[in-house]
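Taking the form predicted on its own, here's one chain by itself in structure tokens.
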Amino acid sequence: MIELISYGAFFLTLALTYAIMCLGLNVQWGQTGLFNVGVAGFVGIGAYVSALLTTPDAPDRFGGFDLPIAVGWIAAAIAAALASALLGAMTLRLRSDYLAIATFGFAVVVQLAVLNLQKLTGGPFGISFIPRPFGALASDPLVFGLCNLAVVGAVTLAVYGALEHLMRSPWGRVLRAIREDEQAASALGKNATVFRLQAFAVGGAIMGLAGAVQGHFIGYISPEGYVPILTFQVWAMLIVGGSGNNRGAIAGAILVWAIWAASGAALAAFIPADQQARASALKIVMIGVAICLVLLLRPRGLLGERATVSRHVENAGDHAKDKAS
């Protein structure tokens, strides 16, 4: 029973780190319509910045300032926000697939940089000895797991509450108006480029925070953790949960991570050990099937954006068009 509770705490803690990433993507795509497929890059920036600031001194690489974990998390969010703002300033005039290509290229650059800048990032060996919250309790897996779940749950709840407040504010309504009809929003005097850049930076900051939280929970990071498959996972979670709804982003992260973990357990149980490497692609197949089923049964996702919100945005767009004419 204790082992089951410990595993449940571990599973939920890791799922909630993905939920934070989904909340960041939901600001960009669900609320503003920004097609960002460089999620892994922003998550990786947050993870490495926090690790460099909080790990003990290491003679073979830069960093090891041994700062408090909270300082690392704040710095991770700021660094990812700055990277998002810089990338957004150069690319946000692009649309749809062109923006996707640009953000994907950014993620590849980040992954290659952390792989090759060994004196800074540890290269392919990554960074270990990342301090974990309540590390002194690691000898008791149950207490350690529950304490970490409480911390990550609190961070997730704080991000969720802040985003709910922002989305109900005039700023959030402008984002949705830009998503539905940018021309109408501009007719009302809103600078769409500025709002899109702000949304991109806020989403990137949340992804960087998620990378830092996840890195400190696991205690080790490496370039292999920030490859394009991470972006695919987060997008799948948001689509399944319901784009445009913060609760849907959290629910989708937990559900898809459960499918991902269950598929891994099934492969280990039913596939011979010498064939498991080839069969690992079945994970992607299972997630793809889950997305198709959700889109067929619930086109808006498990908890899609409320129809009332969409109607308000449409009405605002119609009013703007009338005013412009």
Partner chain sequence: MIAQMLMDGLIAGSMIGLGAIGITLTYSILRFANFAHGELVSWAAYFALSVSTALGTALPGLSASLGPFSFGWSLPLGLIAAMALTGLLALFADTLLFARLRARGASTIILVMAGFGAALTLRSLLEFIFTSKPMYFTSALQIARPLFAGARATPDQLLGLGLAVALVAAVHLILTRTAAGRAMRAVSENQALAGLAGIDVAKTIRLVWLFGASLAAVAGVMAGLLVQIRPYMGHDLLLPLFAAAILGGIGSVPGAMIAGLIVGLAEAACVNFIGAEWRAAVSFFILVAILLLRPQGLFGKAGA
Contents of the next structure:
Amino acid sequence: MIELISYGAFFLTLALTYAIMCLGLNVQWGQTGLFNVGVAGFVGIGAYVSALLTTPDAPDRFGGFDLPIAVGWIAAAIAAALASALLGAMTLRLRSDYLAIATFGFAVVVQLAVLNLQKLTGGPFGISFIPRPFGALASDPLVFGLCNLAVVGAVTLAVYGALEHLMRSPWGRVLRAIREDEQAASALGKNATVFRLQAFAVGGAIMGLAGAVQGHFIGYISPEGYVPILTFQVWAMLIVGGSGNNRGAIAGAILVWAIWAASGAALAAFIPADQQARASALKIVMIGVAICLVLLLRPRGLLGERATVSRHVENAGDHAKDKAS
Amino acid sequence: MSEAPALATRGLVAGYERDLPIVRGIDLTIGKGELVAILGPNGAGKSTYVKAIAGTVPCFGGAIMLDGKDITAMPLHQRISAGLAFVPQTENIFASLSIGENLQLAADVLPKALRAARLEKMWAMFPDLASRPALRAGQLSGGQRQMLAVARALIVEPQVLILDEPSAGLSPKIVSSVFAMLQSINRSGVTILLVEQNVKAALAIADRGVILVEGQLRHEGNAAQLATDPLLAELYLGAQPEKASA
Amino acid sequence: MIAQMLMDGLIAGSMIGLGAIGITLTYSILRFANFAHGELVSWAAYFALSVSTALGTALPGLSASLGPFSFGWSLPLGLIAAMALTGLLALFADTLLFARLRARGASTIILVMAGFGAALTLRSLLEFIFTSKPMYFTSALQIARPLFAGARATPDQLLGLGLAVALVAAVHLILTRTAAGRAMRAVSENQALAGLAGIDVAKTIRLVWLFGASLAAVAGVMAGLLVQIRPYMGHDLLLPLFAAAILGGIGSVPGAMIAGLIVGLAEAACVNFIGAEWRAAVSFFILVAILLLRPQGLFGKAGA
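Got the form predicted on its own; could you also share the form predicted together with the partner chain?
Now the full complex is given, and it begins with the chain already shown.
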């Protein structure tokens, strides 16, 4: 029973770290319509920055600054926000799909950097001994697990609360107006780009924070954790949850992570070892098909945007059209 | 067949959104060889009406007949081979292509045997364009663009030519040469439907004028009589004074 | 050493250029960055592999090496089949996905996302069918021959380079001298006006898919012949392809080829001077530089 609870806590904590990433993506895509194909890169930056700052001094690589975990998390968010802002500043005033291409390339570069900058990142061996919150309690798995769940849950709630607040603010309404209506966006002109840039940086910061939180929960990070598959997973979560809807983003993350973990366990149990790579390729086929199907059938996602939000959006759109005609 | 009007619409409803049509049931018949000017205040649906006939705006009801044939559901490009040509108000040439390519691509829809002769005919008709076929169309002046757009439309020898405000943005001198050209095209047998804000110039060359108000046909009549009709003065001088001078 | 670096760069660059032509065409006419283009490249390689293996098994004579090359008639035949099959695959994806979204007036970014979903599906499907184990068209080893100043290249590599140059010229002529090419350029500039000029826009879009997919097929078979065939081969090429298409100026065919060669040469220089492990980052930095300095690309029109 205790084992079950501590496994449950472990599972839920990990799922919530994905939920935070998903919330970050929701600010970018769901609220603002910015297509980020490099989620793994921003999450990776956050994880490595925080690990570098908080691990004890390591002889074989630069740093280990032994700073408090909270400092690492804040720095992770700032670093990822800066990276997003730079990418955004470069591409957002150009064609809408240049951002997608740039983020795609950015994730490739982050992956290469963490793999090759061995003096900084530990290279393929990654960084271990990342301090875990409540590490002193690790001898009691149940208490340790529940404490971690509480911390990650609190972070998730804080991000959720802050985003809900932001989305109801005038800032959030402008974002949705920009997303829904090209004319409204062009009426805002240069300002639209500034709003998009802000949203992209906020989303990036949240992803960086999620990466840091996840790294500290597991205690170990390596380049394999930040391959494109992570990006696809987070996208699947947001799409299942429904873009534009923060609660949906969290629910989608937990649901997809549960399906992912369960299907992984089922594969391991029922599929012969030599066929497992194939079977997990089929899992990704399903994510791809799901993305296409949702775009075709349910553009608002499975849970969808809440009606109140939609009404704002429609009103904003109508006003813009009235002005245009 | 020769009895059928060149172009007719029956209860045409069109616009950008089904529940908010801009053209709300227009009946109009245009005889062969006629030059008809469509007039009316801003927002009356003049442009939307001709765009719906050309096929760039969706129709939600009614019918469009070209020479007695129903073309309401016909895709855009097939209306060209059916004998209908349309010159939009803006972006009516391919700016990144050369003058020659603009005409050539319009001629490409013709049977191979006809293409060279038609091109020659256009070059003869528009010597200004013929002198520099390799020039990028984007570098042409406003009046020259209008010439090229008309030439592009004429190359298929349409029965009906529709123009959406061909005088917009042109200097008065060029407007008069564009209108003179339209008149001579009309005299060569092409039926012309013309949307214009420049009421005087349009009625001067038109056989008949049609006044649209709020998406419906308000009045039609002989061009010469219409030019002095108080309704026109009311519509333009009353509601839209700034348009009277245009 | 430098001569060899240039040679390697040109060979890799010609492959990138070929793929980038396909991207630049579909990009300028369909108006979205198609993330599934890389997967067309990969599928083409596997199509060609399957057809040429089947042909070689049925008629062993077809596998006998042609002259100095490492492959027999089965590969060129496989390439032709792959061009057709990849074209069909692209049309299939268009009918099922992109055309429906277009008909609904979906925004650019929705199309990009659909391409992303299609890419995931197609790539993992390849991994499912063929596994991620690398495969090869031939097991024959080719010896690189000395060319000039100490640079060496295999006959296969030189053939690829020649084919790329010939194809660029052919595509350029098709676009500028034929009715289909004019129609594509017209649709690229203004779809509504193209329709008014009598061009069948839907047919032209299908033609563009076929065209882009055939070029992807050539790039895929070339990459498969000169490197190896893997489900991720197209995905790994995608960033260089986008970088080349944007560097060349979206819509410019000669631009895409020249930019492809530049990207290839830059990658070779990186391998030579910095280290092979950073090769994949080169395209990103080229992309960043071009977006900062000249977003319309070397040969693109401002504002495009």
